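Below sits a lone chain in C-alpha coordinates, taken as the form predicted alone.
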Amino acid sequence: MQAGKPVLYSYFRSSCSWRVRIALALKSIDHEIVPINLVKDGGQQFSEEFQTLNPMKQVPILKIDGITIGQSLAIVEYLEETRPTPRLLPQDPKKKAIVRMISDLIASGIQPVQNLSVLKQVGQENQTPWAQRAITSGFNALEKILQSTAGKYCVGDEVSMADVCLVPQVANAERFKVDLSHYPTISRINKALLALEAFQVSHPCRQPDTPAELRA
(Lines of atoms letter the chains of each structure in order from A and count residues from 1; the text may use other names and numbers.)
(Lines give C-alpha, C1' and ligand atoms only; values in the text may rest on other atoms or scores of the structure.)
Protein backbone atom coordinates (compact mmCIF):
# COMPACT_ATOMS: atom_id res chain seq x y z
CA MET A 1 0.00 0.00 0.00
CA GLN A 2 1.14 3.53 -0.76
CA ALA A 3 2.46 5.26 2.34
CA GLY A 4 0.22 8.01 3.60
CA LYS A 5 -2.79 7.14 1.47
CA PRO A 6 -5.99 6.65 3.49
CA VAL A 7 -7.18 3.04 3.67
CA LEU A 8 -10.86 2.17 3.91
CA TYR A 9 -11.90 -1.25 5.16
CA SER A 10 -15.22 -1.77 3.43
CA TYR A 11 -17.81 -4.29 2.27
CA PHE A 12 -19.50 -3.54 -1.04
CA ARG A 13 -23.05 -4.00 0.32
CA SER A 14 -22.51 -2.33 3.68
CA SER A 15 -24.57 0.84 3.79
CA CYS A 16 -22.30 2.25 6.51
CA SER A 17 -19.28 1.69 4.27
CA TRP A 18 -21.13 3.27 1.37
CA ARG A 19 -21.67 6.46 3.41
CA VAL A 20 -17.92 6.82 3.83
CA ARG A 21 -17.23 5.97 0.19
CA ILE A 22 -19.62 8.75 -0.84
CA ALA A 23 -17.96 11.27 1.47
CA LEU A 24 -14.49 10.35 0.21
CA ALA A 25 -15.69 10.73 -3.38
CA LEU A 26 -17.42 14.05 -2.74
CA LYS A 27 -14.25 15.41 -1.19
CA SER A 28 -12.03 13.86 -3.90
CA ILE A 29 -9.88 12.06 -1.33
CA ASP A 30 -7.70 9.45 -2.98
CA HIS A 31 -7.71 6.23 -0.98
CA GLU A 32 -7.30 2.48 -1.09
CA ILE A 33 -10.01 -0.04 -0.28
CA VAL A 34 -9.43 -3.26 1.65
CA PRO A 35 -12.52 -5.46 1.22
CA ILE A 36 -13.86 -7.20 4.34
CA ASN A 37 -16.40 -9.86 3.40
CA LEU A 38 -19.08 -9.90 6.09
CA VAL A 39 -20.41 -13.28 4.94
CA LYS A 40 -17.48 -15.38 3.67
CA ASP A 41 -15.74 -17.72 6.13
CA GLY A 42 -18.34 -16.85 8.76
CA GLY A 43 -17.54 -13.17 8.38
CA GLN A 44 -14.02 -11.78 7.95
CA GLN A 45 -14.86 -9.04 10.45
CA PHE A 46 -14.52 -11.68 13.17
CA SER A 47 -10.88 -12.45 12.36
CA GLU A 48 -8.30 -11.66 15.02
CA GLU A 49 -6.50 -9.37 12.59
CA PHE A 50 -9.59 -7.25 11.95
CA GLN A 51 -10.59 -7.16 15.61
CA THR A 52 -7.30 -5.41 16.37
CA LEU A 53 -8.56 -2.63 14.06
CA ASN A 54 -12.10 -2.60 15.39
CA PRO A 55 -13.12 -4.54 18.51
CA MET A 56 -16.77 -3.96 17.45
CA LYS A 57 -16.11 -6.22 14.44
CA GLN A 58 -17.84 -3.84 12.03
CA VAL A 59 -17.07 -1.95 8.85
CA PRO A 60 -16.23 0.70 7.89
CA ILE A 61 -12.83 1.46 9.33
CA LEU A 62 -10.74 4.30 7.95
CA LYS A 63 -7.01 4.58 8.56
CA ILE A 64 -6.06 8.18 7.88
CA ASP A 65 -3.58 10.75 9.18
CA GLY A 66 -2.02 8.18 11.51
CA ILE A 67 -5.25 7.27 13.29
CA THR A 68 -7.88 4.53 12.89
CA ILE A 69 -11.53 5.58 12.99
CA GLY A 70 -14.66 3.44 13.15
CA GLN A 71 -18.34 4.44 12.94
CA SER A 72 -19.36 6.04 9.65
CA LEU A 73 -20.63 9.36 10.98
CA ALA A 74 -17.53 9.85 13.13
CA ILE A 75 -15.47 9.27 9.98
CA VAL A 76 -17.52 11.75 7.96
CA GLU A 77 -17.26 14.35 10.73
CA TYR A 78 -13.48 13.90 10.85
CA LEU A 79 -13.23 14.32 7.08
CA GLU A 80 -15.40 17.43 7.36
CA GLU A 81 -13.15 18.97 10.00
CA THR A 82 -9.86 18.14 8.28
CA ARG A 83 -10.92 18.47 4.64
CA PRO A 84 -13.85 20.89 4.69
CA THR A 85 -14.27 21.33 0.93
CA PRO A 86 -16.94 20.76 -0.23
CA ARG A 87 -18.93 21.19 2.95
CA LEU A 88 -21.14 18.33 4.11
CA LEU A 89 -22.28 20.23 7.20
CA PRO A 90 -23.78 23.71 6.77
CA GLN A 91 -22.17 26.59 8.60
CA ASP A 92 -25.53 27.79 9.93
CA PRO A 93 -26.02 26.10 13.34
CA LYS A 94 -29.74 25.47 12.79
CA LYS A 95 -29.24 23.83 9.41
CA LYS A 96 -26.29 21.87 10.79
CA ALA A 97 -28.48 20.52 13.59
CA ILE A 98 -31.11 19.44 11.05
CA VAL A 99 -28.49 17.64 8.94
CA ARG A 100 -27.22 15.82 12.02
CA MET A 101 -30.77 14.99 13.12
CA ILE A 102 -31.60 13.37 9.77
CA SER A 103 -28.25 11.58 9.66
CA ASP A 104 -28.78 10.16 13.15
CA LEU A 105 -32.38 9.21 12.38
CA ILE A 106 -31.07 6.98 9.60
CA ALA A 107 -27.79 5.84 11.13
CA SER A 108 -29.15 5.19 14.62
CA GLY A 109 -32.90 4.83 14.19
CA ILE A 110 -33.32 2.76 11.02
CA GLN A 111 -30.20 1.01 9.76
CA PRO A 112 -29.11 -0.79 12.96
CA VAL A 113 -32.54 -2.42 13.37
CA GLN A 114 -32.28 -4.07 9.95
CA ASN A 115 -28.54 -4.69 9.99
CA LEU A 116 -27.04 -8.11 9.21
CA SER A 117 -26.21 -8.85 12.84
CA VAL A 118 -29.84 -8.27 13.87
CA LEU A 119 -31.33 -10.16 10.92
CA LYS A 120 -29.30 -13.22 11.88
CA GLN A 121 -31.16 -13.28 15.20
CA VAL A 122 -34.71 -13.26 13.81
CA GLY A 123 -34.48 -16.33 11.57
CA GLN A 124 -34.22 -16.63 7.80
CA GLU A 125 -37.98 -16.64 7.18
CA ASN A 126 -38.52 -13.50 9.27
CA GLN A 127 -35.72 -11.36 7.87
CA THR A 128 -37.56 -9.60 5.06
CA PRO A 129 -40.71 -8.72 7.04
CA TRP A 130 -38.57 -7.60 10.00
CA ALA A 131 -36.46 -5.33 7.79
CA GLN A 132 -39.56 -3.99 6.03
CA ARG A 133 -41.16 -3.00 9.34
CA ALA A 134 -38.00 -1.31 10.57
CA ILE A 135 -37.46 0.66 7.38
CA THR A 136 -41.12 1.57 6.94
CA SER A 137 -41.37 2.88 10.49
CA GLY A 138 -38.31 5.06 9.98
CA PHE A 139 -39.28 6.22 6.50
CA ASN A 140 -42.74 7.26 7.72
CA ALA A 141 -41.01 9.72 10.05
CA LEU A 142 -38.27 10.70 7.61
CA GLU A 143 -40.71 11.52 4.81
CA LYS A 144 -42.55 13.98 7.07
CA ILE A 145 -39.32 15.63 8.18
CA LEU A 146 -37.96 15.97 4.64
CA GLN A 147 -41.17 17.59 3.46
CA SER A 148 -40.23 20.60 5.60
CA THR A 149 -36.41 20.55 5.23
CA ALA A 150 -35.76 19.52 1.64
CA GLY A 151 -34.86 21.57 -1.36
CA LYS A 152 -33.19 19.68 -4.14
CA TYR A 153 -31.59 17.49 -1.46
CA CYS A 154 -32.35 16.58 2.16
CA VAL A 155 -31.61 20.01 3.62
CA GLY A 156 -31.89 22.75 1.05
CA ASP A 157 -30.04 22.62 -2.23
CA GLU A 158 -26.57 21.55 -1.08
CA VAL A 159 -25.45 17.94 -0.64
CA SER A 160 -24.90 17.22 3.05
CA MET A 161 -24.13 14.39 5.44
CA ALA A 162 -27.87 13.68 5.53
CA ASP A 163 -27.78 12.83 1.81
CA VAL A 164 -24.73 10.65 2.38
CA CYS A 165 -26.90 8.62 4.76
CA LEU A 166 -30.10 8.68 2.70
CA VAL A 167 -29.00 6.96 -0.50
CA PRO A 168 -27.58 3.79 1.11
CA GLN A 169 -30.71 3.45 3.23
CA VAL A 170 -32.98 3.73 0.19
CA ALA A 171 -30.90 0.98 -1.42
CA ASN A 172 -31.56 -1.15 1.67
CA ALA A 173 -35.26 -0.42 1.32
CA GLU A 174 -35.21 -1.52 -2.30
CA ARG A 175 -33.29 -4.66 -1.39
CA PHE A 176 -35.97 -5.60 1.13
CA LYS A 177 -38.78 -4.69 -1.30
CA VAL A 178 -40.21 -1.78 0.65
CA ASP A 179 -42.93 0.04 -1.34
CA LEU A 180 -41.30 3.43 -1.95
CA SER A 181 -44.37 4.90 -3.65
CA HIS A 182 -45.45 6.01 -0.17
CA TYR A 183 -42.34 8.19 0.11
CA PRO A 184 -42.29 10.67 -2.80
CA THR A 185 -39.90 13.13 -1.15
CA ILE A 186 -37.40 10.43 -0.24
CA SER A 187 -37.65 8.97 -3.74
CA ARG A 188 -37.20 12.34 -5.47
CA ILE A 189 -34.11 13.25 -3.45
CA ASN A 190 -32.62 9.78 -3.92
CA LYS A 191 -33.03 10.02 -7.70
CA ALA A 192 -31.35 13.44 -7.78
CA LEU A 193 -28.42 12.20 -5.68
CA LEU A 194 -27.87 9.06 -7.76
CA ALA A 195 -27.29 11.31 -10.76
CA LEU A 196 -24.17 12.72 -9.08
CA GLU A 197 -20.80 11.14 -9.87
CA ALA A 198 -19.77 10.68 -6.23
CA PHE A 199 -22.84 8.55 -5.56
CA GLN A 200 -22.25 6.53 -8.72
CA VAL A 201 -18.55 5.67 -8.24
CA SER A 202 -19.20 4.70 -4.61
CA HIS A 203 -22.18 2.49 -5.50
CA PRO A 204 -22.11 -1.14 -4.30
CA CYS A 205 -22.26 -2.38 -7.89
CA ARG A 206 -18.91 -0.72 -8.67
CA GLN A 207 -16.65 -1.86 -5.82
CA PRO A 208 -13.53 -4.05 -5.92
CA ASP A 209 -15.36 -6.79 -4.03
CA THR A 210 -18.66 -6.59 -5.93
CA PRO A 211 -19.58 -10.10 -7.18
CA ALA A 212 -19.58 -10.38 -10.98
CA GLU A 213 -23.31 -11.01 -11.14
CA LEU A 214 -24.05 -7.75 -9.29
CA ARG A 215 -21.69 -5.51 -11.25
CA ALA A 216 -23.02 -2.66 -13.37
The other form holds:
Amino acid sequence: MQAGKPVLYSYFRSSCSWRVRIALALKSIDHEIVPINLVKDGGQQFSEEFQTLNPMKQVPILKIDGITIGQSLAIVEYLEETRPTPRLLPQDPKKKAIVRMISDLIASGIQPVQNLSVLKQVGQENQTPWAQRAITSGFNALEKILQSTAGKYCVGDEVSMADVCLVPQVANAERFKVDLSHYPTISRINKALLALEAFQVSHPCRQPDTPAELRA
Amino acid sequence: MKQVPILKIDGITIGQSLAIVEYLEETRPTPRLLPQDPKKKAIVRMISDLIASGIQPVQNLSVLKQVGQENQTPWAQRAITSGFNALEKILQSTAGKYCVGDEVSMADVCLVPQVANAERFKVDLSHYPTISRINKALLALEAFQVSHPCRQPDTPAELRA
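Alternative state: the form predicted together with its partner chain, after the form predicted alone:
Starting with the chain above, the whole complex follows.
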Protein backbone atom coordinates (compact mmCIF):
# COMPACT_ATOMS: atom_id res chain seq x y z
CA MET A 1 0.00 0.00 0.00
CA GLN A 2 1.38 3.38 -0.92
CA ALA A 3 0.76 6.10 1.61
CA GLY A 4 0.90 9.79 0.69
CA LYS A 5 0.11 11.81 -2.38
CA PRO A 6 2.06 11.66 -5.61
CA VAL A 7 5.01 14.07 -5.60
CA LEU A 8 5.94 16.05 -8.69
CA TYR A 9 9.40 17.59 -9.01
CA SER A 10 8.76 20.60 -11.21
CA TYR A 11 10.15 23.95 -12.33
CA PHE A 12 7.51 26.64 -12.83
CA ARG A 13 8.78 27.58 -16.27
CA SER A 14 9.68 24.11 -17.58
CA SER A 15 7.28 23.28 -20.41
CA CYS A 16 7.79 19.56 -19.77
CA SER A 17 6.82 20.01 -16.12
CA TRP A 18 3.78 22.01 -17.19
CA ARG A 19 2.57 19.10 -19.35
CA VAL A 20 2.46 16.85 -16.30
CA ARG A 21 0.84 19.54 -14.17
CA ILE A 22 -1.90 19.88 -16.80
CA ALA A 23 -2.50 16.12 -16.91
CA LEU A 24 -2.67 15.90 -13.10
CA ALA A 25 -5.15 18.79 -13.07
CA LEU A 26 -7.30 17.37 -15.89
CA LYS A 27 -7.53 14.09 -14.00
CA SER A 28 -8.04 15.84 -10.64
CA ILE A 29 -5.15 13.94 -9.12
CA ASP A 30 -4.21 15.47 -5.81
CA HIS A 31 -0.43 15.85 -5.54
CA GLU A 32 2.46 17.73 -3.97
CA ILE A 33 4.95 19.82 -5.86
CA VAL A 34 8.63 19.99 -4.96
CA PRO A 35 10.14 22.88 -6.91
CA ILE A 36 13.50 22.32 -8.55
CA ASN A 37 15.10 25.53 -9.79
CA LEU A 38 16.97 24.85 -13.02
CA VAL A 39 18.94 28.08 -12.83
CA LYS A 40 19.59 28.91 -9.16
CA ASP A 41 22.67 27.52 -7.37
CA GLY A 42 24.05 26.48 -10.76
CA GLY A 43 20.92 24.44 -11.30
CA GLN A 44 19.35 22.41 -8.50
CA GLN A 45 18.83 19.52 -10.91
CA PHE A 46 22.58 18.87 -10.64
CA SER A 47 22.52 18.32 -6.89
CA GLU A 48 23.60 14.85 -5.80
CA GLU A 49 20.27 14.32 -4.15
CA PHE A 50 18.31 15.07 -7.29
CA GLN A 51 20.66 13.06 -9.50
CA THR A 52 19.92 9.98 -7.43
CA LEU A 53 16.24 10.54 -8.11
CA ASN A 54 16.76 11.25 -11.79
CA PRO A 55 20.11 10.46 -13.41
CA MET A 56 18.98 12.49 -16.42
CA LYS A 57 19.13 15.55 -14.13
CA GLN A 58 15.88 16.92 -15.50
CA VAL A 59 12.38 17.75 -14.47
CA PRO A 60 9.66 16.59 -14.38
CA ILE A 61 9.90 13.54 -12.16
CA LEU A 62 6.78 12.00 -10.61
CA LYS A 63 6.89 9.75 -7.57
CA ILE A 64 3.65 7.80 -7.59
CA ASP A 65 2.39 4.38 -6.50
CA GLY A 66 5.84 3.43 -5.21
CA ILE A 67 7.69 4.18 -8.44
CA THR A 68 9.64 7.14 -9.82
CA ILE A 69 9.00 8.09 -13.44
CA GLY A 70 10.85 10.57 -15.61
CA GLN A 71 10.00 11.80 -19.13
CA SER A 72 6.79 13.81 -19.28
CA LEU A 73 4.94 11.66 -21.81
CA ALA A 74 5.86 8.41 -20.04
CA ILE A 75 4.34 10.01 -16.93
CA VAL A 76 1.20 11.15 -18.77
CA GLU A 77 0.71 7.71 -20.33
CA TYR A 78 1.05 6.10 -16.88
CA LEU A 79 -1.55 8.49 -15.45
CA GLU A 80 -3.82 7.67 -18.40
CA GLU A 81 -3.56 3.93 -17.75
CA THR A 82 -4.01 4.06 -14.01
CA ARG A 83 -6.45 6.99 -13.70
CA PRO A 84 -8.31 6.67 -17.01
CA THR A 85 -11.01 9.28 -16.36
CA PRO A 86 -11.22 11.67 -18.01
CA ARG A 87 -9.56 10.14 -21.04
CA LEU A 88 -6.53 11.87 -22.57
CA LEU A 89 -6.10 9.37 -25.39
CA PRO A 90 -8.89 8.41 -27.83
CA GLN A 91 -9.98 4.79 -27.76
CA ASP A 92 -9.68 4.41 -31.51
CA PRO A 93 -6.11 3.26 -32.28
CA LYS A 94 -5.85 5.45 -35.38
CA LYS A 95 -6.92 8.60 -33.55
CA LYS A 96 -4.65 7.61 -30.67
CA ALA A 97 -1.74 7.36 -33.11
CA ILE A 98 -2.47 10.89 -34.34
CA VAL A 99 -2.51 12.20 -30.75
CA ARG A 100 0.82 10.50 -30.08
CA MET A 101 2.29 11.77 -33.33
CA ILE A 102 1.40 15.37 -32.47
CA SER A 103 2.64 14.94 -28.91
CA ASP A 104 5.95 13.50 -30.13
CA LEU A 105 6.30 16.20 -32.78
CA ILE A 106 6.37 18.67 -29.91
CA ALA A 107 8.09 16.63 -27.21
CA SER A 108 10.80 15.12 -29.42
CA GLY A 109 10.81 17.38 -32.46
CA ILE A 110 10.71 20.85 -30.98
CA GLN A 111 11.26 21.14 -27.23
CA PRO A 112 14.53 19.18 -26.86
CA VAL A 113 16.19 21.30 -29.51
CA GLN A 114 15.36 24.52 -27.66
CA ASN A 115 15.63 23.44 -24.03
CA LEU A 116 17.83 25.11 -21.42
CA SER A 117 20.78 22.74 -21.69
CA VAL A 118 21.01 23.07 -25.49
CA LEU A 119 20.61 26.84 -25.37
CA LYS A 120 23.49 27.05 -22.88
CA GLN A 121 25.68 25.40 -25.51
CA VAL A 122 24.87 27.67 -28.43
CA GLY A 123 26.02 30.85 -26.75
CA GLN A 124 24.07 33.80 -25.40
CA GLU A 125 23.80 35.78 -28.63
CA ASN A 126 22.61 32.75 -30.62
CA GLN A 127 19.94 31.56 -28.20
CA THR A 128 16.94 33.45 -29.50
CA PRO A 129 17.49 32.76 -33.22
CA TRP A 130 18.28 29.11 -32.42
CA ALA A 131 15.10 28.65 -30.38
CA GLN A 132 13.00 30.53 -32.93
CA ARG A 133 14.30 28.29 -35.69
CA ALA A 134 13.50 25.10 -33.79
CA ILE A 135 10.00 26.28 -32.89
CA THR A 136 9.20 27.74 -36.31
CA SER A 137 10.30 24.60 -38.08
CA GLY A 138 8.13 22.46 -35.83
CA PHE A 139 5.13 24.80 -35.86
CA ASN A 140 5.20 25.00 -39.68
CA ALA A 141 4.66 21.23 -39.73
CA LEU A 142 2.25 21.20 -36.81
CA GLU A 143 -0.01 23.91 -38.29
CA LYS A 144 -0.43 21.80 -41.45
CA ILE A 145 -1.16 18.63 -39.49
CA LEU A 146 -3.68 20.34 -37.23
CA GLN A 147 -5.58 21.69 -40.22
CA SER A 148 -6.67 18.13 -40.94
CA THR A 149 -6.90 16.73 -37.40
CA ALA A 150 -8.30 19.55 -35.31
CA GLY A 151 -11.83 20.13 -34.16
CA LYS A 152 -12.20 22.26 -31.07
CA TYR A 153 -8.84 20.92 -29.94
CA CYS A 154 -5.83 19.28 -31.57
CA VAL A 155 -7.57 16.04 -32.44
CA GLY A 156 -11.31 16.37 -32.73
CA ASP A 157 -13.28 17.90 -29.92
CA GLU A 158 -11.85 16.19 -26.86
CA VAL A 159 -8.84 17.43 -24.90
CA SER A 160 -5.99 14.96 -25.39
CA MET A 161 -2.30 14.47 -24.66
CA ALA A 162 -1.59 16.51 -27.81
CA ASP A 163 -3.27 19.54 -26.22
CA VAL A 164 -1.32 18.92 -23.03
CA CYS A 165 1.86 19.31 -25.12
CA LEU A 166 0.63 22.21 -27.24
CA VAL A 167 -0.01 24.91 -24.66
CA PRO A 168 3.42 24.78 -22.97
CA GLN A 169 5.11 24.83 -26.35
CA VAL A 170 3.12 27.90 -27.43
CA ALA A 171 4.26 29.59 -24.20
CA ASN A 172 7.85 28.81 -25.19
CA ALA A 173 7.16 30.28 -28.63
CA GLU A 174 5.88 33.47 -27.04
CA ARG A 175 8.87 33.62 -24.75
CA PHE A 176 11.20 33.51 -27.78
CA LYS A 177 9.05 36.00 -29.69
CA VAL A 178 8.00 33.65 -32.48
CA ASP A 179 5.39 35.33 -34.68
CA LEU A 180 2.28 33.29 -33.96
CA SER A 181 0.17 35.04 -36.60
CA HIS A 182 1.58 32.45 -39.04
CA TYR A 183 -0.15 29.70 -37.03
CA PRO A 184 -3.89 30.45 -36.84
CA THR A 185 -4.94 26.88 -35.97
CA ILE A 186 -2.32 26.55 -33.24
CA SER A 187 -3.33 29.95 -31.87
CA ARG A 188 -7.05 29.20 -31.89
CA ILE A 189 -6.62 25.88 -30.11
CA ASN A 190 -4.17 27.37 -27.60
CA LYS A 191 -6.65 30.09 -26.72
CA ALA A 192 -9.50 27.59 -26.25
CA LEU A 193 -7.32 25.41 -23.99
CA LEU A 194 -6.13 28.31 -21.85
CA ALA A 195 -9.75 28.99 -20.96
CA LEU A 196 -9.95 25.59 -19.23
CA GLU A 197 -9.30 25.39 -15.51
CA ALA A 198 -6.64 22.66 -15.70
CA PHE A 199 -4.51 24.82 -17.99
CA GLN A 200 -4.90 27.77 -15.64
CA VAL A 201 -4.15 26.17 -12.27
CA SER A 202 -1.07 24.51 -13.77
CA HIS A 203 0.18 27.70 -15.46
CA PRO A 204 3.77 28.81 -14.77
CA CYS A 205 2.46 32.06 -13.28
CA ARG A 206 0.63 30.18 -10.50
CA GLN A 207 3.21 27.78 -9.16
CA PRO A 208 4.75 27.58 -5.69
CA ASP A 209 8.11 28.59 -7.22
CA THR A 210 6.84 31.34 -9.50
CA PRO A 211 8.96 34.44 -8.81
CA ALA A 212 6.96 37.38 -7.43
CA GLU A 213 7.40 39.51 -10.54
CA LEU A 214 5.89 36.78 -12.77
CA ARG A 215 3.11 35.72 -10.46
CA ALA A 216 -0.47 36.08 -11.73
CA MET B 1 7.78 17.66 -40.62
CA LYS B 2 10.00 16.72 -43.58
CA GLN B 3 11.43 13.74 -41.74
CA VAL B 4 11.55 9.98 -41.80
CA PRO B 5 10.19 7.59 -40.74
CA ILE B 6 6.63 7.74 -42.02
CA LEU B 7 4.42 4.65 -42.11
CA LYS B 8 1.39 4.34 -44.35
CA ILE B 9 -0.74 1.60 -42.87
CA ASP B 10 -4.44 0.72 -42.58
CA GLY B 11 -5.41 3.80 -44.58
CA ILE B 12 -3.55 6.29 -42.36
CA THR B 13 -0.15 7.97 -42.46
CA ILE B 14 1.79 8.17 -39.20
CA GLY B 15 4.98 10.06 -38.43
CA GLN B 16 7.12 9.97 -35.28
CA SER B 17 8.77 6.61 -34.70
CA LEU B 18 7.35 5.90 -31.25
CA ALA B 19 3.80 6.87 -32.29
CA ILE B 20 4.23 4.35 -35.11
CA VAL B 21 5.59 1.64 -32.79
CA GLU B 22 2.76 2.19 -30.29
CA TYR B 23 0.21 1.88 -33.13
CA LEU B 24 1.81 -1.37 -34.29
CA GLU B 25 1.73 -2.62 -30.70
CA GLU B 26 -1.97 -1.89 -30.35
CA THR B 27 -3.04 -3.32 -33.67
CA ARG B 28 -0.58 -6.22 -33.98
CA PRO B 29 -0.03 -7.08 -30.31
CA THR B 30 1.97 -10.27 -30.75
CA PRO B 31 4.73 -10.49 -29.77
CA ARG B 32 4.36 -7.82 -27.16
CA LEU B 33 6.74 -4.83 -27.15
CA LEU B 34 5.27 -3.25 -24.04
CA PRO B 35 4.84 -5.09 -20.70
CA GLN B 36 1.29 -5.52 -19.49
CA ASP B 37 2.06 -4.17 -16.03
CA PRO B 38 1.54 -0.36 -16.11
CA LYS B 39 4.58 0.31 -13.92
CA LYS B 40 6.92 -1.74 -16.12
CA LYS B 41 5.32 -0.18 -19.16
CA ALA B 42 6.08 3.28 -17.74
CA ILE B 43 9.74 2.29 -17.34
CA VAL B 44 9.88 1.08 -20.95
CA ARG B 45 8.38 4.36 -22.14
CA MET B 46 10.69 6.40 -19.94
CA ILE B 47 13.77 4.71 -21.40
CA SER B 48 12.40 5.01 -24.93
CA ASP B 49 11.70 8.72 -24.42
CA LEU B 50 15.08 9.30 -22.81
CA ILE B 51 16.57 8.18 -26.12
CA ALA B 52 13.96 9.48 -28.57
CA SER B 53 13.45 12.89 -26.95
CA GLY B 54 16.52 13.29 -24.76
CA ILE B 55 19.36 12.20 -27.01
CA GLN B 56 18.56 11.72 -30.68
CA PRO B 57 16.86 15.06 -31.50
CA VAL B 58 19.83 16.95 -30.11
CA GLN B 59 22.25 15.10 -32.41
CA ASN B 60 20.17 14.60 -35.51
CA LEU B 61 21.17 15.71 -38.99
CA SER B 62 19.28 18.99 -39.02
CA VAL B 63 20.75 20.15 -35.69
CA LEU B 64 24.26 19.07 -36.67
CA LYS B 65 23.99 21.13 -39.86
CA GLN B 66 23.42 24.18 -37.69
CA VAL B 67 26.37 23.78 -35.36
CA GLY B 68 28.97 23.86 -38.10
CA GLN B 69 31.20 21.16 -39.53
CA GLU B 70 34.03 21.39 -37.00
CA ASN B 71 31.64 21.30 -34.03
CA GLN B 72 29.54 18.37 -35.13
CA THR B 73 31.43 15.51 -33.53
CA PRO B 74 31.97 17.13 -30.11
CA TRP B 75 28.34 18.30 -30.12
CA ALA B 76 26.98 14.84 -30.91
CA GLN B 77 29.34 13.18 -28.45
CA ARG B 78 28.19 15.52 -25.73
CA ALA B 79 24.50 14.83 -26.37
CA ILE B 80 25.03 11.08 -26.46
CA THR B 81 27.38 10.95 -23.48
CA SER B 82 25.04 13.00 -21.36
CA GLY B 83 22.12 10.72 -22.23
CA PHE B 84 24.09 7.49 -21.90
CA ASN B 85 25.45 8.51 -18.49
CA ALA B 86 21.85 8.66 -17.27
CA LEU B 87 20.71 5.60 -19.22
CA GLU B 88 23.50 3.39 -17.90
CA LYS B 89 22.44 4.21 -14.32
CA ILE B 90 18.78 3.56 -15.05
CA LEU B 91 19.48 0.27 -16.81
CA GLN B 92 21.49 -0.99 -13.86
CA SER B 93 18.24 -1.22 -11.94
CA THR B 94 15.82 -2.12 -14.75
CA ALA B 95 17.71 -4.49 -16.98
CA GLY B 96 17.61 -8.24 -17.15
CA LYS B 97 18.66 -9.78 -20.42
CA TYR B 98 17.35 -6.65 -22.12
CA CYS B 99 16.55 -3.07 -21.10
CA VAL B 100 13.59 -3.94 -18.91
CA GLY B 101 13.67 -7.48 -17.60
CA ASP B 102 14.08 -10.36 -19.99
CA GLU B 103 11.66 -9.51 -22.78
CA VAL B 104 12.50 -7.37 -25.79
CA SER B 105 10.57 -4.09 -25.54
CA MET B 106 10.22 -0.71 -27.21
CA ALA B 107 13.17 0.43 -25.07
CA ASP B 108 15.41 -2.11 -26.83
CA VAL B 109 14.02 -0.97 -30.17
CA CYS B 110 15.32 2.51 -29.32
CA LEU B 111 18.60 1.42 -27.77
CA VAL B 112 20.32 -0.34 -30.66
CA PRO B 113 20.01 2.48 -33.20
CA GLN B 114 21.23 4.98 -30.62
CA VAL B 115 24.28 2.84 -29.86
CA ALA B 116 24.99 2.77 -33.58
CA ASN B 117 24.89 6.58 -33.55
CA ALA B 118 27.26 6.56 -30.59
CA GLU B 119 29.71 4.37 -32.49
CA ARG B 120 29.44 6.60 -35.52
CA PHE B 121 30.43 9.60 -33.42
CA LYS B 122 33.19 7.64 -31.68
CA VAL B 123 31.71 7.77 -28.19
CA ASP B 124 33.74 5.56 -25.84
CA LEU B 125 31.29 2.78 -25.03
CA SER B 126 33.56 1.16 -22.46
CA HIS B 127 31.98 3.59 -19.95
CA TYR B 128 28.61 1.91 -20.56
CA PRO B 129 28.91 -1.81 -19.79
CA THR B 130 25.17 -2.42 -19.33
CA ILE B 131 24.28 -0.57 -22.53
CA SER B 132 27.01 -2.49 -24.37
CA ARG B 133 25.95 -5.89 -23.06
CA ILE B 134 22.30 -5.36 -23.93
CA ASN B 135 23.17 -3.96 -27.36
CA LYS B 136 25.26 -7.03 -28.16
CA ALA B 137 22.48 -9.40 -27.05
CA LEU B 138 19.94 -7.55 -29.19
CA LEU B 139 22.14 -7.47 -32.30
CA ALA B 140 22.18 -11.27 -32.21
CA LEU B 141 18.41 -11.31 -32.82
CA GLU B 142 17.15 -11.64 -36.37
CA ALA B 143 14.90 -8.57 -36.28
CA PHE B 144 17.82 -6.34 -35.39
CA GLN B 145 19.90 -7.85 -38.19
CA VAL B 146 17.41 -7.74 -41.07
CA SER B 147 16.60 -4.12 -40.21
CA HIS B 148 20.24 -3.04 -39.85
CA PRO B 149 21.39 -0.01 -41.87
CA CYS B 150 23.92 -2.20 -43.67
CA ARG B 151 21.14 -4.37 -45.19
CA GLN B 152 18.71 -1.82 -46.58
CA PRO B 153 17.61 -1.23 -50.18
CA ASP B 154 19.36 2.13 -50.08
CA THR B 155 22.54 1.05 -48.29
CA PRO B 156 25.49 2.34 -50.35
CA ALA B 157 27.68 -0.42 -51.79
CA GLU B 158 30.66 0.41 -49.60
CA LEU B 159 28.61 0.05 -46.41
CA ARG B 160 26.66 -3.02 -47.39
CA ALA B 161 26.99 -6.11 -45.19
